[in-house]
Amino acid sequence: MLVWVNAIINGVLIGLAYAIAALGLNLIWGVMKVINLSHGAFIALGMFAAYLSIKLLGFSVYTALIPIFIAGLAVGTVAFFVSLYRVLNEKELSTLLSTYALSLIIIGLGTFFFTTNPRAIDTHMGSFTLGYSSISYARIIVGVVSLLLAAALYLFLFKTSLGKAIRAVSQNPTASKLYGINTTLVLSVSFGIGVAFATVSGALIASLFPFTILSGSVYELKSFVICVLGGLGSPAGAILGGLILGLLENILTLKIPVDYMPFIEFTILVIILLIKPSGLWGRR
């Protein structure tokens, strides 16, 4: 019995960390309609942003997300002008194109940097002794910053006027055009929020499983999986999606090995995509 409830905190911790990861892609749907193919390649910068501030600056992974948010958000918002800005109103492909090449840029310039040698990062934290399992204090601590992170955004969104020009926006953007509002200021700062949070949700991955600068990709996945999960454009229906798919990776792999996961996630975004494509909590 005892396994089980630890699967499912675990579950719930890990599964916070991957709703962070989600809002960003999220967020980016919701506002400018763009399927953020690079969305990988920043957590995957984030991870090793984590890994050179504990390496070479000296700080704890928990004391460098604040610098490692501010520089994924100034990074995102360049990003959205090098490779968004110009082909924002053509078809779909050519966003998609434009984002999978600076996911290429990236990973090409991460991999000659780093290699892909396997990193981790020790959090030395120790554990929460429960009957005869145990949790980790650092999967704790990712659980609770994720949370800060996600009504922190929810406040962002709904009570500033920044906040309020995003979600106005990204219902109809040209009549906030006709009302004043700057779009182009908000679909690059919605852009390099959607980046600042993935970058953030690497570094809080990376303080618990090892990576590589290849690992984006697989969170990338789970990204997607929990959007189309929650329901794209939705945040309430990432945490949603992001509680649902940890659990399942927990609870799950107490009886199946942890390789079948992988082919669960695609056949859950099959299922979600073939009965309710607007996912759990999206609008249609």
The other form holds:
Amino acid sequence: MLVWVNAIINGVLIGLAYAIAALGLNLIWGVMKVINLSHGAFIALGMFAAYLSIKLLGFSVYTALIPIFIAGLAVGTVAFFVSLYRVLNEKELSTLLSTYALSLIIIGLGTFFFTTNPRAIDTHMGSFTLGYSSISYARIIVGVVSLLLAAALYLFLFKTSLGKAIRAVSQNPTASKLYGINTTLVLSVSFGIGVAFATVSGALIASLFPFTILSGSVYELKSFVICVLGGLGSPAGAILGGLILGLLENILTLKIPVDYMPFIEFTILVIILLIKPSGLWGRR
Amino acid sequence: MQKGYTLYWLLPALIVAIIYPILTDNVMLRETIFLILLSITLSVSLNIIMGYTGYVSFGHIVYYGIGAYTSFYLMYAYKLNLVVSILIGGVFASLVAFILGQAVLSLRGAIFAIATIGINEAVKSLISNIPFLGSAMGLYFDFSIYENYGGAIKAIWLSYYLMGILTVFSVVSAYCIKKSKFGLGLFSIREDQDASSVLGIKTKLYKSIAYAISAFFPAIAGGIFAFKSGNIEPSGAFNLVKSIEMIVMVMLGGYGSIAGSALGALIYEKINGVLVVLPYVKDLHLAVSGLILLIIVQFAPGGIVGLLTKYFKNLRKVLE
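Right, and the form predicted in complex with the partner chain of this protein, after the form predicted on its own?
Next comes the full complex, this chain leading.
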């Protein structure tokens, strides 16, 4: 029984971190109908940013989150102009390839500088015991930070004027332009926020698991599954999807070998796309 | 549709390239040309679904993997002949594509692309867990299997001939499809699916058939490649990076054009070959190919053929 409780707690905590990664992907899809294939590369960048700020600057991983978020925002805004600005009105193929090209560049440079050796961050946080098994404090912090970030995104989108502009553009770009919204600014900032969420989630995940420069793609694919579960473009759906995926991973692996997990995840992805493309949470 | 001249230069060029290593008995050149032929087959067949109908099959390598696994297993477990096994592998992969196509081709645009990535990852992970297919470690040939083909050296030559035949066959089929009424239907789906369905084109059937055909050639190529290398494993057979390389080749050459896909494959292989050898660029070759892709997508979405036909209108009939 306690094993199950433990799996549920761990599932919720890690699910929240996945949800942060998926929120970034989802925001970009919602605002500009672009599937950001460089998402995984930015997650990996976040992991290495956290690693380097600990090794070189001596920060703790949690204080590093703030500069990582700001840097992600800046890099993401620049990345928007480099890769997407010119092709935003073209067919999906162009935006998919353009973001994928960006990912190739980042991963290529990353492999060059960091090699593909695995690394890990030691948070020295310890854990407490619950029955027979233990839950680490690092996981709890990750869960709490993720919740705070999700709440901050909600407040930003619904209470600030820039956030409202983002929502307006995602509903109707032409009409928002007519109302005097600077759509280029809105699009670039939303891409920046999406990337910032990717890098922060990378840093959070790096505080829990070992990683390489190529690990980003694993979490990118998880983010796809989450977005599809919760509905592409719906922020609340991303959190729900993240929780479902985290719980599935932790509960199912009590009964079946962990190797089957990717198969189950992607089968769910394809089936949901086929029967309810708007996601479990989605309207329409 | 009016007849063009593409095949008049493309086919002879291909055949000369295929025969040259055979006549000179040059093994190094044979290996290079083998890889180029493989790339041409992959990009020309991806072009049938991606270039003709506009459906971006991001995980197209799944059919290469399915074909490779099917034929490899038939040779491995039942000692079936190479040619028979790869044909079975090709037909099986087309069948899978046709059935999956019934479902996933109803999705459009980016959602379809994500679904195909999902299919590739699901199949890869499923095969990594099947014990009789060797799980994640894959399967290895017993070396004696090559004895049936007159030793390893002859077997490698045999796989080269087969790859040559396959490439010629795939280019000719892609051309015939493009010039047929069926091909015209596919292009109309690319331009406006709803309108073409109103005009009486059975869009679902057309798309599924195109998808099945575009799965057939990669599956056979996978079978030949697995036979030649003597082993197969899930991460190599269902490699998403290779899948995206196929798309890059089609984009580089020019989307929708057969000559473009073939040229794109050739140039991409050449660029890759050069980058891997250069001392400083070697570790950066991923980043450099990303940069090339970014520049094509941003500034020349029609690829090389698109650029050429824009400035030299007479080339249109030659570069279909």
